[in-house]
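For reference, the chain that follows is the form predicted alone, supplied as structure tokens.
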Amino acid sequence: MIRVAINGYGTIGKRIADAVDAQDDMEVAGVTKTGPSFGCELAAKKGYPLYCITDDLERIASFSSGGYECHGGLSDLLASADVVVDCAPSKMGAANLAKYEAAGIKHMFQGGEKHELTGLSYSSSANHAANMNADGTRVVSCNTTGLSRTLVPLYKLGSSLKVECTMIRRAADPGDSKKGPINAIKPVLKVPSHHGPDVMTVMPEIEINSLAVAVPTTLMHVHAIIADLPSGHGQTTESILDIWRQTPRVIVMHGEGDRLTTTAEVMEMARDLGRKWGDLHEIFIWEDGVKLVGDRLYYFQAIHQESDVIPENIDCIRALMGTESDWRASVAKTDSAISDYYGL
């Protein structure tokens, strides 16, 4: 049984442990929080054990004076783990780092740190065997992660991509109150936008750019996606669809005939399939917007930022501890134990 241990029990931490959890070959064993709040209570009314997300005994101490019992700080909880999810706010990375390579525990950071800070960064369908047995990594973001999903499988079609992508990036997350803009659109100026070259970092072989702008919204990512594929590639519009219709975390529906134009009625979908907080661990795709041209594919595809990298993070776990080499058996494995885990 791999013991987990989750620093930063905040959107993604939350999620991952619930994960773990449900997972035949994981335990939680244990959850961070910086001081008391409401999820203390929540990781309470699950069960798991909880700590402080320093060692500081004035702020262990603050827990028990808010009701909740603290078994004590970080270092206590990764002398108890065999890995440890990071899951702390982003540019804590290295500083976290530090004491995870002082405990000698195997350690994973989430895509809001640079790929530089452990050398090594995973996508379960990119580079799964890559990171097997590695002593660190860490799960590229929701965007990353999409692309990965969609682009890997053209990838595999010939041996060349090349891909130009345009992100319409949400501005925050449902209950993120401080972030913007609220009444613009806000591009990136940086050219390109860290999302296409991060995705290099997987598979360096796709040859991919991106541009990004942020827009007042809280519930997805859209992703624009032209992408050339190797001549003689024998593909049609539909072949490409039934390809992503056989990825595993890919679902591919039509826009107009089954009433999803847009990325809210996709959440609401998500809502209606019963999913714990109306999380979409698939990437969509809008079938209607999907056309080849030629060697020249367009494509739209949205981004659920809460969820997508979730299972990823249970997949990675594997690797990490070798315990699964075959990433395919992996994915089944944790999306079968996700389900059951919700009754779904």
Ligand code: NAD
Contents of the next structure:
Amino acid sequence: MIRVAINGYGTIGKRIADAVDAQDDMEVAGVTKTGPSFGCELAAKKGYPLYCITDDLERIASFSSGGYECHGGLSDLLASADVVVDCAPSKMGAANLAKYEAAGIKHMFQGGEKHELTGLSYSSSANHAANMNADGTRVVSCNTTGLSRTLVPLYKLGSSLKVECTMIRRAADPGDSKKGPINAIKPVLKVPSHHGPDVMTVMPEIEINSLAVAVPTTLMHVHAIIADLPSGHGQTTESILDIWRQTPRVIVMHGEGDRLTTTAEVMEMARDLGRKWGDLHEIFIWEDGVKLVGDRLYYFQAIHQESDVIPENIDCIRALMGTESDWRASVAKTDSAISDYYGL
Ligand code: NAD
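For comparison with the form predicted alone, kindly provide the form predicted together with ligand NAD.
What follows is the whole complex; the chain from before opens it.
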């Protein structure tokens, strides 16, 4: 049984904890919080041992003021686990990495950290094998995960793929009251944006660039993608759709026919699926928004930013621990356990 520590029990951390809990080959060693808050209640209800993000004794003691049992500081948690999944807010990676290295524990960061922090990144379909038995890695961001899911099978049609894409990004997560814009469209003025090139940290063979804008919505990101397939690919629009239909964690549906023409309906469908928080782990492709013109493929996809990376973290744990070398086998095991967990 792999014992998994989760450092940071927020948007991503609470979801990863449940995904770990769903598996039969791993368990939650504990989760950390900064202090007593409503998030502690969720951990307590689930029976996840609660730890403090630091070893500061006063801070550890403060949990009891909220009525929560705190089992100790971060060092205590790290000592009782095989691997730590860092889910702290972005840019805390360097400070946390030093703690993980001092504790001699395997570690995984999220996409808010840069590839350079670990020199290794992870996306199941792109480079599971390269992460086998590594000491530390970074699960790429929600956007990079989405791009990798649909582009890697296209790359595998030949030996080249050139991509230009525009990321239409949600301004904030639904539970976030600090970010914006609330009445503006905000272009990312660093061109190209980091999103496209980040795919090359897991699949350097894909030549990709991106532009990005943030828009006032909280539900999902949308990607508008143009991909130049290698000449002689022999594909049609329909055969590309079939490739994606057979790709794990990708959903292809008809916008007009299924009445799913916006991210609002897509998220309503996700809520109907019945996963906690209304999550959609799959990348959503609008069938009627896909068209191959010569060698050039046009498509849109939608990304549920809070959840597409969750099952990836589970597969990444197996890669780091060296327990499953076949990415497809890990993905199937992860997804079936999560479905059973929610009775789907
Ligand atoms: P969040 O703010 O929702 O949660 C972070 C949690 O960490 C909070 O509970 C916070 O109290 C806790 N924390 C604060 N300081 C800490 C510290 N020093 N050590 C440990 N924990 C600490 O953030 P999030 O959205 O869950 O993001 C976590 C990571 O996941 C970031 O790298 C982010 O970029 C990445 N990510 C986020 C999303 C998303 O849509 N939210 C998607 C993919 C990846």
